[in-house]
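So this first bit is one chain, no partners, the form predicted on its own, shown in structure tokens.
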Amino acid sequence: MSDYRPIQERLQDFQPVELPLVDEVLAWELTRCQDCGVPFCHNVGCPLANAIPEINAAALGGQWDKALALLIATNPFPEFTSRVCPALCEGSCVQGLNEESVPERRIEFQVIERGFAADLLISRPPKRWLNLTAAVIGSGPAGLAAAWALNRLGVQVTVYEKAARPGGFMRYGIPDFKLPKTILDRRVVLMKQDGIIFECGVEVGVDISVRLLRRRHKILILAIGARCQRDLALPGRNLAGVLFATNYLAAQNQLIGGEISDLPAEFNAQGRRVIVLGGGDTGSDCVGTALRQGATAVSQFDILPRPPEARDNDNPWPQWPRILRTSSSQEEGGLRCWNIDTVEFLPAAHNPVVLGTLVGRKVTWDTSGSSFRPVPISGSEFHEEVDLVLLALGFTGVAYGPLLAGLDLQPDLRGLLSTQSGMEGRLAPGLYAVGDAVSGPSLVVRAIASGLVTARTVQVDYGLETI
């Protein structure tokens, strides 16, 4: 049975293409999780040490209450990790050492939403509260994160993002048709009952001053993560057509949460021939919307070079495994390249600003020594027509602006926000940094770890009990 709906089904719309597990296949996988003789998943492959083998024992012997209450124990979001995570835990799977690893991110889906629909998932204030505020600027998964793990503590605390609609990349970054903002908003409604406050279309250093933010508060924790775009310097850069990706995506995602009512011309790739730049998540989502838009032709091009079928001898289990992905947006058309650098972009012939041609060539990798680096390969150069190209190369860290300099803070060599040695998350005292600004970009996993650690941070800064 298919994990996804038919391409040509979910092609034509932007609802989730994921399947649940059908119960037989969840009972087999349950099962299977049983046999494992010394798990690896939940201390090397989780971030967040989820108890997998528990969860799933619980699961299995149709306790489904107890599972969702060990997995929100070690995870306040599931249904978040449960839709993006890539599940390092099952790249640590013992089953995985023989075959398929146990689908644990499918089974956690299954533990949350069972809990949701049987209404386990309520708001629970917390019984009393302290004379103790804190600012939590940025929503996105770390700042999220600490503001609840601060709110069951009796912290009163305010979650300042500037845009429209709390989840910061999540909901502006992430399609819908792998994390619909539905989820999301369930998810702020039980924040909000929790007493949390929201204050978004607020801009701190901005719409208020940083000086007034740390009157009112006395802890203020940077959420912001490291959305400084890389671009590419090349000649051409500056026609129509060459945008970011992740300013593409938020327009599609801005259209279908209502936040605009038409797609401005330049984000719509339909009747368009689009080249994504760029091999990770982002330019695959890019694939997707594309493709859901009514693009003419997509095609990805990475400069790295294809990763292998199976393991290399140096990526041995429990690792991460290294190997050749698909994700289900390449899996719906386009054209995956490979050892691909662009050289310059050139105007169309009738408009002399606006795109028209991408020139790329082919590159090799030298691998001698300690170096990986590309080389060009002579001859190889090559023009391909194009009329939307999407920049969906990785970010480079925390953008400089008036938060920061408010706060006198300068990112680092790495452009990220240096913390104190020793000390999960803390700038100064009463000043914290979690998620992406610290740890560069990352995973919405791994940025509900940074959250959750560092409100442990403040708790043992601040004295504070555990009610």
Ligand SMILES: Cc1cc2nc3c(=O)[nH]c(=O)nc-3n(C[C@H](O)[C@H](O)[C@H](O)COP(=O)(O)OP(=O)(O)OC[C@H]3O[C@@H](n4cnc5c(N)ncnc54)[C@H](O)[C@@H]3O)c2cc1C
Second form
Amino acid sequence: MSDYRPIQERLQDFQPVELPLVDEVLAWELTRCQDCGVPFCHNVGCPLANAIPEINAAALGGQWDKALALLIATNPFPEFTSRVCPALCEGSCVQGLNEESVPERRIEFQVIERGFAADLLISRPPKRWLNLTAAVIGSGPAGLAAAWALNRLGVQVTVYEKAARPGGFMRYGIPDFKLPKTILDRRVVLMKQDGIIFECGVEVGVDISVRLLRRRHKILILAIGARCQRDLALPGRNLAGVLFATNYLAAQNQLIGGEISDLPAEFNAQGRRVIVLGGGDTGSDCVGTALRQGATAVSQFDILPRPPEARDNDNPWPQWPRILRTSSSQEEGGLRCWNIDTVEFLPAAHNPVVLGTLVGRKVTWDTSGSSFRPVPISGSEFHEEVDLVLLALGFTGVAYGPLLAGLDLQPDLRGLLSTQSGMEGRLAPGLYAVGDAVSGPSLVVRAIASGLVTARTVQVDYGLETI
Ligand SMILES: Cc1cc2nc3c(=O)[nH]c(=O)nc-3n(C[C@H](O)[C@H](O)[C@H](O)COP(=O)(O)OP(=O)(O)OC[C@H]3O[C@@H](n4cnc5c(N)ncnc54)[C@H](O)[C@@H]3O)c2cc1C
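Could I see the form predicted together with the named molecule next, after the form predicted on its own?
The next block holds the full complex; its first chain is the one shown before.
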């Protein structure tokens, strides 16, 4: 359940689309929490194991500072998750069996934003510093969480980030209308006050050697994401106008963040017909961005079948419901099509190096036995005139480069970093990996959880006291 600003209003800007719960609704929703004896929201749904029933009970009793203390005991960055989390907890809420789940993500928003408004979120540097330094490489949610947790233990942490500003995909992927970057900056200020050093614009392995980093820091944590983009090796892929979605979204985010003063023409959808290939979060963010830039038409093509409206029998509660969802961006306009495969891109009649047409075809799905593969439907080919195609097809793993080469690390068969201990993040003595780099492309909440768990592994490995 969400309330958004009116479509015509929100399409004029990149401000957050979601409205906070009004007080009466909030009070009503808090009473709907059943305080279950076995709270599935907490132990099946939330990767951070947030104490959801207890948080709700405290908020219902007006004890917002207690609710905040409970929330930040397990989640260092609720201001991120309360804006972008798909709310896995809500998928396993007992109320969701028969009606709407308790809107926990929006309750979390109230808890954290009331905390910030009351100045309760202040810098808390460690009581004492250890003679132990750690380098966190990458400043997405996984790196930030690991840095935050190690700092709490008194470890001297430096975060190295190759982009100009910290945040990973939270800054350069997710648009402001979901997560304003001021929210990210507010947290980074606190982390700096806590004593964490941020070295941005530094690509480890290129701008600083792995050997030097090893000399400077006893502990290395790789939080480099899974950023190798899935491409389409099709005729016409190199035509101007066929772009990776993440590059397109990054440019708009840089513009809003003031890193660039003009949007390069290739990343501007104004007056253009746009097709987004891919039906996930990234694709949906492209739809919202293209509509705001003034695209004349936007379509989103997904090769996968249309999800069911309600849970299938093989997807029972309390599992995450694999059902059709409509994002705020998809609600704003554009056409969504499923079971569509792309065959080739053709140049425009007036210019042979510029995109003019997408050739697609419909597919059906072979689900016999254990197979799940698309089968083209003969005679279903179609031609669609288009000026801009955005490839939002996911990622194939970590980007192999000088950093991994310098550490003598190879991605595994999944294209990811295999840790000796799964989620605990250990790669080798003094070397750890967290977030999407280990799990594959996932979610902000899982990246945060991974950073925290790995910081605990470091704590055990180095026998660090909790201070
Ligand atoms: C467009 C988009 C929308 C999304 N929307 C959502 C959403 O709504 N909700 C949700 O939960 N999740 C969403 N996700 C997924 C989520 O953003 C990721 O799962 C999460 O950011 C992964 O965190 P991470 O810290 O592992 O990696 P990343 O966020 O990818 O950060 C990795 C960082 O490492 C840096 N780096 C890499 N190599 C080096 C090096 N050698 N030296 C220095 N720095 C380096 C990179 O520059 C980057 O900043 C979205 C992802 C995308 C792309």
